[in-house]
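There is one chain below, alone, in structure tokens, taken in the form predicted on its own.
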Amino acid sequence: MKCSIPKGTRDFLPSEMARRNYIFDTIRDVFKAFAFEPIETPSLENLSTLMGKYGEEGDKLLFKVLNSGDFMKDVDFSADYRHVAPQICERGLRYDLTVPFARFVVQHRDQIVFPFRRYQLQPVWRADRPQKGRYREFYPCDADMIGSDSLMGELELVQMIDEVFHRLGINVTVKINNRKILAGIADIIGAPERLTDITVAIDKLDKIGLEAVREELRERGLSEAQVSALDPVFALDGDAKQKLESLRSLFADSATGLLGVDECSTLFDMITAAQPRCTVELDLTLARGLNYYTGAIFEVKANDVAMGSICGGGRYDNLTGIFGLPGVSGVGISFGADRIYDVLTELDRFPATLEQSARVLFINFGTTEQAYCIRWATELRRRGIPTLIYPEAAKPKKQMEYANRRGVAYVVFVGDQELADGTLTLKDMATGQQLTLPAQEAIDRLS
């Protein structure tokens, strides 16, 4: 049979895993610095947990898992698919980490301390069309704070974004909007009941352009007058403060819109005081098409690479209410490790030493020499130095070629003279220099 894997999934070679772990470790260290705690949830969730949480588009992209056993015998296949699906699929692969997190909070509410700050690095699955930067299986790195409606949560997310991408050496722009502002826009054009339609369409602005967004809004039932009424919003110019002041005038009759302006104004004042190194801007076309967002929303773009969003998130006020715990506000972000990987690869920003999975290789000249090598290799490993002994007494040329292919930093030679003198001969593979030292001194130097 021909070996293959499903489209939109990937194998990862050791060198790729070293780079991925560099990303994961960097993000994890920043999460820890802000006192977030780790959790994990199952890959499979009940479909009742997942369905209806991601909007019309999201529900279409859920991977549904067939029930096991003889589940087909009582199914009425003459019914509509929406009625058949629950009978044959009770579970699905998680679409993101946020909805399972809300379920987790409700289920374990007596075992966690509010405000609860969690981070989670696990794969998710979406039945999307694979393309550059978009996979069917990918690894978000999430951090959420739940149990407080303070805008300090939003500020800390921006600070974590700033710190992560500063450490990774990626110049980014953080785009911020507020779903209450989008609700205000729906109010002023006389279509408050069409908020979801408006946000789903506006969220595609970067991908399909303004005219295509206008056409989609018409197709979703907005009148020509309502579509035209959005033009002043798209045309707003200036910095965040200027845009918010203009919106304040436009939202004179929208209490929800004014509340969104107030929240954004306060948040941008806090961000200014924090002095981030990255660019932060107000983007009124940012919508993020997930239905559960209720307040601030975020999206991060790399400045030097043509790539979609590499990080995003927002405020959700009552996601836990769906699972029986109403009135608990949360805010969170998700770093897209796979897209970050692609950005770092294109920019050539991965540290050169990442692929040195073995730092030292002992050349094997035979049984007696091997016994001597085992003693000192053990000492290096106990000191945390990744160390190899070549497994058999092959030709030295073959062993040296292996060292080169593994990216080994130092090769150690043990021959008759080294055995007699109690020494080790070290070769620096980068410079080609060789040095013979007493064994303990050589081990200290390698450490």
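Residue numbers count along the first chain shown, from 1. In this text, rigid core is short for the largest set of C-alphas that superpose within 1.5 Å between two forms. What you are looking at is a predicted structure, and each value in this text was computed from that prediction instead of being measured. First, how it differs from the form predicted in complex with a further copy of the same chain.
In the core-superposed comparison between these two forms, the C-alpha atom of residue 218 has shifted by at least 2 angstroms. A movement of the C-alpha atom of residue 412 falling short of 2 angstroms is seen between these two forms when the two forms are aligned on their rigid core.
The Cα position of residue 346 differs by less than 2 Å between these two forms after fitting on the rigid core.
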The other form holds:
There are 2 protein chains.
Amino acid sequence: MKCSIPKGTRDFLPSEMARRNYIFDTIRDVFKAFAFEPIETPSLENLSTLMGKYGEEGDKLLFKVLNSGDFMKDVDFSADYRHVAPQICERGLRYDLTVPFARFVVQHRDQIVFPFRRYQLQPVWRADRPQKGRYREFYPCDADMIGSDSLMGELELVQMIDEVFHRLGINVTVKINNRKILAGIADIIGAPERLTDITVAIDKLDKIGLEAVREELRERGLSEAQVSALDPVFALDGDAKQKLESLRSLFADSATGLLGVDECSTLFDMITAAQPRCTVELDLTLARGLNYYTGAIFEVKANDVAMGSICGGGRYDNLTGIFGLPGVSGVGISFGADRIYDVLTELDRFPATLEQSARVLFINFGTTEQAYCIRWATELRRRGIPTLIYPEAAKPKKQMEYANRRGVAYVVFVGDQELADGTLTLKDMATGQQLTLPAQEAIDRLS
Amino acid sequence: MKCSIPKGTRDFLPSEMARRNYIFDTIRDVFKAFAFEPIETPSLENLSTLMGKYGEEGDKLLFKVLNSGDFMKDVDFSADYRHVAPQICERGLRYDLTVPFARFVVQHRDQIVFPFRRYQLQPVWRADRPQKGRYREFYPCDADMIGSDSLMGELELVQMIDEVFHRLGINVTVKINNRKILAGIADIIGAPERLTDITVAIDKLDKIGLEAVREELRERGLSEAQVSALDPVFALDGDAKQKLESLRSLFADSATGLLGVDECSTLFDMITAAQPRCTVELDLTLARGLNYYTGAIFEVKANDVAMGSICGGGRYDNLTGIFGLPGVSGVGISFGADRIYDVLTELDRFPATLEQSARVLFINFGTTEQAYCIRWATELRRRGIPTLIYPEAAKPKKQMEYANRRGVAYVVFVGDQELADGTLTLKDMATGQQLTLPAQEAIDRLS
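So that was the form predicted on its own. Now I'd like the form predicted in complex with a further copy of the same chain, please.
Entire complex below, previous chain first.
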């Protein structure tokens, strides 16, 4: 029987687990330092909770789970498969952490302390076409603060981004925009209803250049006058503060735009005062997740590696509205562990110590020695020192090979002399030096 | 829209997460101290990997995932649903951690260092009827050592069980049996082919008593002579050592039985020498997982709570055989996190400190004070101290209520005086005492 796993899924070997856990642990530690609290939701949600929340494309990409028992009873299989699927599948796999979080907040609102700060590190599943860096099972790391519209939320998320990437040793730039500024831009060219068309086009400025963006705007039906009206926006110059001041005059007739400038301006002041170590920029082309973001929009890129966004997020004013709890504002971010893994690999910046899943190996010379080794290995293990005893009295060469492959720091030898004297002989695998010590003293040294 | 989750699944609130993580972390720490290495496998496996591995009942309880796109193409829906399901579902959800582990070992045998010691903490899914303590998504914690038939494996698993429950503060009894001893019993009554019938009946001795076991054996077709031949087994007396010696004479004509006695006897000697803190007993009625265990069988029960098994395992000689790699012996255990949770709840033995997801809260008196608070909160957070700043200048009463509900140890006040003097005023929430200190000194005290 041939062994394989489904397309787009992955096994993780111990060496990969060590690196992945290093990323997860770092992110989790920062979430904890900012007093976010963990929650978990089921992998299976009712399909009715998920359908219609991610657009038509999302509905297609949801993994649906077949009903147990006779799923075919009373089902009309002559209908289109899209109509049959929800009849034979009541449940689907979690598609992101945001919709289940919204459901969770509404369902448990009486048990939650607001403002509620939650983090969640659980896999999600999408029936996307697998490709480099895109998997069908992957692990977003989300933190959200819900139940307050204070810009302190935005500030703390930027500080968390700063702290995570500082700890990981990755230089990043946080790009910030505001949905209300984008709305203001649509306002001033007299096309507020074309917000999506405009932002989709502007979003491509980096990739295709100004002329192509203009062309796309024309193709999307904007008049020449409207396209030209965008010129002052593209011409904005200076740092965030200066750009925002220029926008303020451009937005004289857009209340929404002015509100966006105010929010963004206050946020940049707060960020500057907090002295983050990363670069923070205003990026008016940023339109990520426009569907549900209503205020700030964030995106993070690594400075020294060509890679897409490694973290993103924003403010949403009505996430729980879909589940019947309106008026709860929140702000959240999501770290992309898989891309961060790729960045750290490319920068070769994983700590060297991650590989060491065993610190000490006791060489096994036979039953009597083994019993003596067990006693002292137990002592080390109770102290939490990762310790191995080779399970049988194999040839010393084989045992030493195993020690090398497991990357232990010390090998311990116990022969007649050690048994008689109550000692242990340690070999430092890095230097090759050997040292015989009274057993208890040896244990202290190994700890 | 009503919010709900599928039957048999659960949301975990922060307080539950803290308790669950305490259990997972304890188990993981012990696995690490014994130098087991983590792996992870995909939640989705090819259905062909899973089907036929868990018996007919298991095939029914597998969650099957509907193929993407037009799953109905070329499928004959007039067939029985059991035949249709595998045609419209190529993938299924992980049902346990054992079969995926076997697949993993075979698939990655060239990248693995044998003897391979792996642990795995991931959810599994079963379409079981939900009931108290039984969920459709649950979290076994497995450790296995594969590629050695040394009894050191069995010993280390018992030591790990001892260490986990010692750290958790649960008094347990580890019950040990051996498949070969059960085979020996079947041998001596002249019914080696009735091994399953015999063990299923004997397994009930505790619950239904000796007479009912005899009756069941008769019902299962054993002759009166065969049932009587079991009498000496039921009459065994004394500790493990003594029982094993009696079995040795009973098994004079069963080579398998004698092998079982030898293995068990050596293991008990090793365990005694290792001085575990838990109770370890020989239990000849233990028949758990007989389908694939070939040597030692373990089961763990809490001494002070009436609850089913909270951990179990055993030796299997041919786990990877189903995937084409025969002759690899292994031994493993699985901790049941959900039942351990229930035991700790009933014993009220969760550490009190688990609830504290925030240590410090800075009260927010307005913009100027807030900026000063951000500076010092950042200092605490960089040190890893879970710290909150109330996000807006709400009424102090409301902020103090939030501090109480989040269970912080200290509240920090910053007013005009503190701003002018460069100090922080700390309130110890347990004692109510207040103290004003130079800011840096206050931060050191809070750390």
